[in-house]
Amino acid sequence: MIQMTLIQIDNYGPWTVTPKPRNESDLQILQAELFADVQRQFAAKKGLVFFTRFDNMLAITNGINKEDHFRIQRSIRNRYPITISMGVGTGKTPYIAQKLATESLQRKGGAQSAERKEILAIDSLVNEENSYVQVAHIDINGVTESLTDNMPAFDTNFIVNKAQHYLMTKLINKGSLLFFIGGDNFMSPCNGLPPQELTNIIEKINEEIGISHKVGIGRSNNAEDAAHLADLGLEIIRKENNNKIVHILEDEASKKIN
């Protein structure tokens, strides 16, 4: 089971224009600093946060309990002009887990409700013995040589976004999520997705739009270790310099559960 947390800024839209519209640069700085801060605090508990729309973030939070979530909320409240609410859910796939997390928070009030403040809505938490995280680190092949060093920057960005759209569309149908993590790299929480199905998706995308990828898959009982193993799996493919698409690494904690 994977545990997902939705992190949502309370009443953010109205706050950005009260008493008058705030400078866009200040808002961008606040969003960037908040993401870094939330990431740092969840990472201290072996969680991993992904930005979605910045006023909303999704995190893999296996092993992070109710009090841990409360502590992060209090820390943000004490140091920022805004507060955050959270919803927590679990499931056999990341999509189900984030869906339950979202619905649990939605039942407590709207994102722009002046009455909803610093809510922690927990649908469910993963038990330690059932905690399992499978993460894929997906890298586009040859972007630096073929695009970054030879094309205008925005054109390269467009192609990376195109690859992201295709990956996201195909992965969500399998219950997996996809997040851009910088450069030409993506990370996919993908519990319940067999490696061969991911390989098929990667091959299909190459056929459809001519963009090839390589993938490291990591498995553990927490997000930090799973993501690190995925990074190592990807590095093994790079060092071997072969045509392998997917390499899997798992630790002893995941073997006991899987």
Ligand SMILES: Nc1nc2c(ncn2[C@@H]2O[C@H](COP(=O)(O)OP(=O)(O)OP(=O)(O)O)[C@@H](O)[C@H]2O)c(=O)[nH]1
The other form holds:
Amino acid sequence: MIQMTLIQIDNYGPWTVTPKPRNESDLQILQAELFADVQRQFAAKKGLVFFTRFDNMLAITNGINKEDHFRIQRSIRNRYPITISMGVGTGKTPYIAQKLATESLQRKGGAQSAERKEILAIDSLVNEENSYVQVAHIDINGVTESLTDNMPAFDTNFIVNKAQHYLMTKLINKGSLLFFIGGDNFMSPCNGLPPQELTNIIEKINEEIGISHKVGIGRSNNAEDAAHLADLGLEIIRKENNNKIVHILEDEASKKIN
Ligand SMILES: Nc1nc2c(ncn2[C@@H]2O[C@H](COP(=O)(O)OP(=O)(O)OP(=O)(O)O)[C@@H](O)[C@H]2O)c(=O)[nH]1
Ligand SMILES: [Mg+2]
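Moving from the form predicted on its own, what structure would you give for the form predicted together with this ligand?
First the chain shown before, then all remaining chains and molecules of the complex.
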């Protein structure tokens, strides 16, 4: 089971225009700093946050309990002009986990409700015995040579975005999520997705839009270790240099669960 947390800024829409629209650059700074801040706090407990829409972030939070979530909310309230609410859910797939997390928070009020403030809505938490995280680190082949060093920056960005859209479209059907994490990199929480199916998706995208990827898959009982193993998997593919699409690495903790 994977555990996911939705982190949502309370009443952010109205706040951004009260008493009059705030400087966009200031909002960008607030969002970037909040992401870094929340990431640092979840990472201290081996969680991993994806910036998603910045006002709504999604995190893998296996092993992070109610009190841990409360402490993060409190720390943000003490230091920022805004507060954050959170919803927590679990599932056999990340799609289900984030859906339950979202619904749990939605039941406590809307994102633009002035009454809803610093809610922690927990649908469920994973326990130690069934905590399992599978993530895929997906990387575009040869971005530097073919795009970064040859094309205008915006065109490269557009192609990376297109790859993201194709990946998301195919992965969501399998209950897997996909987040852009910078450069030519995507990370997919993908519990319940057999590696062969991911290989098929990567091959299909190459046929459809001519973009090829390589994928490291990591499995552990927490996000940090799973993501680290996924990174190492990618490095192995690079070293072997044999056009392999997927390399899987798992630790002892994950083997006990599956
Ligand atoms: N977030 C994140 N960004 C990375 C990571 N590795 C590389 N990047 C970024 O992605 C860019 C492209 O790097 P690579 O994917 O290594 O380069 P490439 O030209 O695509 O070469 P190959 O992937 O080896 O085919 C880098 O310049 C970095 O900006 C990573 O592990 N995480
Ligand atoms: Mg690459």
